[in-house]
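Only one chain is given next, in structure tokens, and it is the form predicted alone.
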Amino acid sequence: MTEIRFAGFGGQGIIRSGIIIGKAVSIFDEKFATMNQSFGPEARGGACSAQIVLSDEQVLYPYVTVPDILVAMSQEAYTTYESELGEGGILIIDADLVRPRSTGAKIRLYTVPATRFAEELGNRIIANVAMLGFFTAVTGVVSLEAMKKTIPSLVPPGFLEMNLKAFDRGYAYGQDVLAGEKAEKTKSPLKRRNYHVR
């Protein structure tokens, strides 16, 4: 079982991200998934989060207790939820919107300029899909094929091409990060240096 929390502020597509992951896993990867959401009183700008539980077996308790993966797309989301992340968990943050504290060795930190990618592609609102691409690459909890099949059904048709470009951009960036990690691990102990994923 994998527990995931996507968090940020209203207007970033946080809830939609949770729905996309849940649908991809349950329909196309043929596993089980649940999704719950919470958000502040403001329609936009308020804190919000999506909780996703993925499993090879039926999910009996649909709420996240100790997240294995936290995706934080705002500073407030990071500040609120980072302490809940389980030991050995994965923390993914938007490089331009979140300033992390020192994480120590208990979690794996990844940063991705998702919002910057979205702006370069023409619309800041697709940052969540760039983040989903990166998330898919570095976590491996959902297949690339499942995500590519799901996105068209959950984004506005007029923005589909832009969303797919954002997803591909994030995914390619994630693959590059993983390749860098692998190269670092294969270095001899004498040549190995401290490596911080960015």
Given for the second form:
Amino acid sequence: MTEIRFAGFGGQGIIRSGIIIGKAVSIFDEKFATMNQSFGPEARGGACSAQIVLSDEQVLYPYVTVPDILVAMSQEAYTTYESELGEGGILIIDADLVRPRSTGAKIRLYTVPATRFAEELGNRIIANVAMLGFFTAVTGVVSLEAMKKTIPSLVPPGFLEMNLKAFDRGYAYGQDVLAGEKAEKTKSPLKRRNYHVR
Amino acid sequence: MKADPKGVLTGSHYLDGDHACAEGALAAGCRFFGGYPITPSTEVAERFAQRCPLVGAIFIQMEDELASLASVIGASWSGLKSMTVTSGPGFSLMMEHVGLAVMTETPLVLADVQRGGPSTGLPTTTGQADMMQARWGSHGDYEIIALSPNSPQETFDFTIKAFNLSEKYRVPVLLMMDECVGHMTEKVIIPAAEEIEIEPRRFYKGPQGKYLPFKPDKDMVPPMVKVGDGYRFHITGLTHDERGYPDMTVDCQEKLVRRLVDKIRKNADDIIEFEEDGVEGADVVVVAYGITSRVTLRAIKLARKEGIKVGILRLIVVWPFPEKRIRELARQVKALVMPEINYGQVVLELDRCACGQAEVVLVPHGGGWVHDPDDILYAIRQAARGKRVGEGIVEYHRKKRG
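Okay, that one was the form predicted alone. Can I see the form predicted in complex with its partner chain too?
Time for the whole complex; same chain goes first.
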């Protein structure tokens, strides 16, 4: 079972990201995925989070208890949920939106300039999809094929190409980061730990 | 009868419970929705409204909940399968017309996506505290049918079931969802139209002058006609005879209300539905419904690991209550445990039916979230000792951390 929390502000596509992961896993990877959302009364700008529980069998308890993966796309989301992460958990943050503080927790931290990628591609609204590309590459909890099959059904047709570009950009960046991790691991395991593990 | 393919969105979808409810309604042949938006049920209305033009259905946003259910009653008499959805405060406003629908024997489906109450309470979070209101909320004496799904897939399936039961027994059927199920997104498989069994409306086909709108068939349920088809008839909330005319006498009241109650009570075995697992030889049986039945399964898994003999009876139909089965179980087990997101509602029925033969344990939750499975587990452990038989409804509270 894998528990995931996607968090940020309303309007960043946080819940849409949860739906994309959940659909990819449950429809195309044929496992179980339960997605729950929480948001404030505001249409945009309020704190917002999607909880996704992935499992090989039916999900009985529908909420996240101790997340294995936290994706934070705002400082507030980071501050609120960072302490929830379990030991060895993965924390993914938007490089330009979240400034992590140093804690002693044993987690794997990844940063990705998802919003910057989206802006470079012409629209910051697709930052969540760039994030999803990165997420797919570094976490391995959902297959690339499933994500590619899912995205067209959940983004407006006119913006599909732009979304797929954002996804690919995030995914490629994720692969680079993993490759760098691997290279550093063979070079100096100590240095790698300093870089990615706090 | 098979479903009309026009309303059936066959395939695998990733839907939340609210959207699954709208799809279930369309698949069941619902072609009228009158509603007033209220969190957390609004998404049902949104989805239905969006799909209307493709299916050929009608959606009206009414001025309030009273009018919503009134419009649904009218639409149903015009021959369309009809529904509305609401949540706590709106459910309260609809109560008068629930009674009208019962009295006029109008088939319709009312989904209540329960949230925390009383009053405005917790608009965006879950509760199961409308269960007794579902049973007794309208004035006067009546029997009603209420179903309780625990996933988006079940919400789809049970919405169809709700329509079928409402047509079969000419009674409003309540789909008692909750916010957690309504806002939970999961895979929903919508089968092909020819795989969906639909209960067609029972229409009267005799000569126009002879129609008696409240003359029952053998199963105590009268056939209907459509408004506008040329049959002249009268419908009223007053106590009425077979012609539908007011007849406010003791005899007529006895005949009519007795039948309204009996058509559900005497057909209860056909209506009642539940699932059991590990009940034979169990010391403890947990009786649960809706989202709580799902969370309970996690607690049961943990309890079985500890060697406790525990089973589950999951209510699919909550009203009418499976009285006979609970009486049997009470004689076989040490304890019956009911977790519910309220301070004790359906457990009152459980206690009544247990007849002092087994310990009856309530695991209450005030709402706003689902149970912590550990709280249910703790109650199962205590209940397995079965020491408090005959003490009425008991509770066990685990010491909270901090």
